[in-house]
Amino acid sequence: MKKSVTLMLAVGVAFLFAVTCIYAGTKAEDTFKMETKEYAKHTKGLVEFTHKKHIDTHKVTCGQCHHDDKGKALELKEGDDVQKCVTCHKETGKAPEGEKLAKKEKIVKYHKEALHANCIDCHKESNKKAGDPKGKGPAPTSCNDCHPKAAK
């Protein structure tokens, strides 16, 4: 009988575990720096990313950032899976002036060149929404907007 309890206990224990462990894994910070550990320098400030503003003041949906590799939304939820940005689009940086890629296939390929045709592009549409044709407004739409200046 002791036996039995004390295996009972352990295996609670251990899947107590396992979901903590699962669960810490796959939940979004609400506000995070977006540092992104396979650039060897970063140039200009971190942008401080904060997905509770994005979802309750401007009903942004997980899937209008978050998307599968045809591009199709994913309908995530909260505590769902995600992958960084970079496991996909590998390549740091941008693309090497002169290189001779569409957009889009600088977009699949190069890490800052998707982020910011994803958040900036987002944002231009939002400000025309807002009434702005030429896409300015309350939504960022230039670096020093995003960046901070970089500590020196």
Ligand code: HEC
Contents of the next structure:
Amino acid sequence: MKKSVTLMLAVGVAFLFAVTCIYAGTKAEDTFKMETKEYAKHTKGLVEFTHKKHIDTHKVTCGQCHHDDKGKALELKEGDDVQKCVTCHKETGKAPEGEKLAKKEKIVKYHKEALHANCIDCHKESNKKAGDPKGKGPAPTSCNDCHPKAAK
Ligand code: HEC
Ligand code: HEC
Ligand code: HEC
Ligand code: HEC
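Given the form predicted alone, corresponding form predicted together with this ligand:
The complete assembly is shown below, putting the previous chain first.
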């Protein structure tokens, strides 16, 4: 009897573990640090991103941030698979000397440009709508508001 209880427990734990593993790829944490591994090194403090709060409180739709390989907004629901931004906005190094790209081309090529355009452009817009003509607050737009100085 004792043995079979132990066995059942072991099977249960293994099952839970497997489910967690499968689930992990398709569920975003409520809040997480943006730390794209492809960067050789992060030169700025890691940004704490309130994913769930953006959806629930700030009322941003999935497709305002997640899109397909043509840039077309995705209609997602909880549990859908999502590609990392770096899958397409691949470049995490420095621009080569003398490179001249239009703003849009930079965004498509460089991960940092894509993230900044997505996050900061909306924050400026939303701050303007909230009544700040310069677009500075309350949504964060300055480097240190997003990248904490000390954190590494
Ligand atoms: C304000 C922008 C924004 C909104 C709104 C948003 N997301 Fe995200 N989401 C992100 C960013 C940024 C990441 C991190 C991607 C990365 O690391 O490349 C992410 C990550 C994820 C991940 C995890 C991907 C992984 O491999 O770890 C899932 C799943 C996800 N989002 C689903 C959704 C769904 C579903 C919605 C709508 C209900 C949504 N997101 C709304 C920006 C957003
Ligand atoms: C499957 C590939 C793919 C993924 C994944 C992807 N992008 Fe893009 N993104 C593109 C392409 C392609 C364009 C250019 C679309 C166009 O030409 O209008 C683009 C355009 C953009 C733009 C510019 C929009 C505009 O109209 O100026 C921003 C900002 C952006 N992406 C941010 C992100 C962020 C943030 C993520 C992750 C949450 C992400 N992208 C994930 C392929 C991708
Ligand atoms: C489409 C609009 C939109 C996009 C895209 C967006 N945000 Fe926001 N964000 C907001 C709004 C609205 C607020 C709340 C401003 C306020 O307090 O009134 C906010 C607030 C924040 C805050 C303050 C904490 C909080 O949740 O209240 C942080 C940090 C933040 N955003 C980070 C990011 C990052 C990082 C990205 C890109 C990955 C991003 N945001 C993309 C609209 C957006
Ligand atoms: C709205 C939030 C936000 C603001 C404001 C912001 N960033 Fe970022 N930044 C991000 C996010 C998100 C990433 C992507 C980090 C990742 O995925 O690893 C990033 C990436 C970077 C990177 C590449 C990664 C690294 O640490 O080396 C640099 C450099 C950077 N930002 C510099 C700046 C500077 C300089 C400013 C001010 C002019 C600034 N950022 C303002 C959100 C922000």
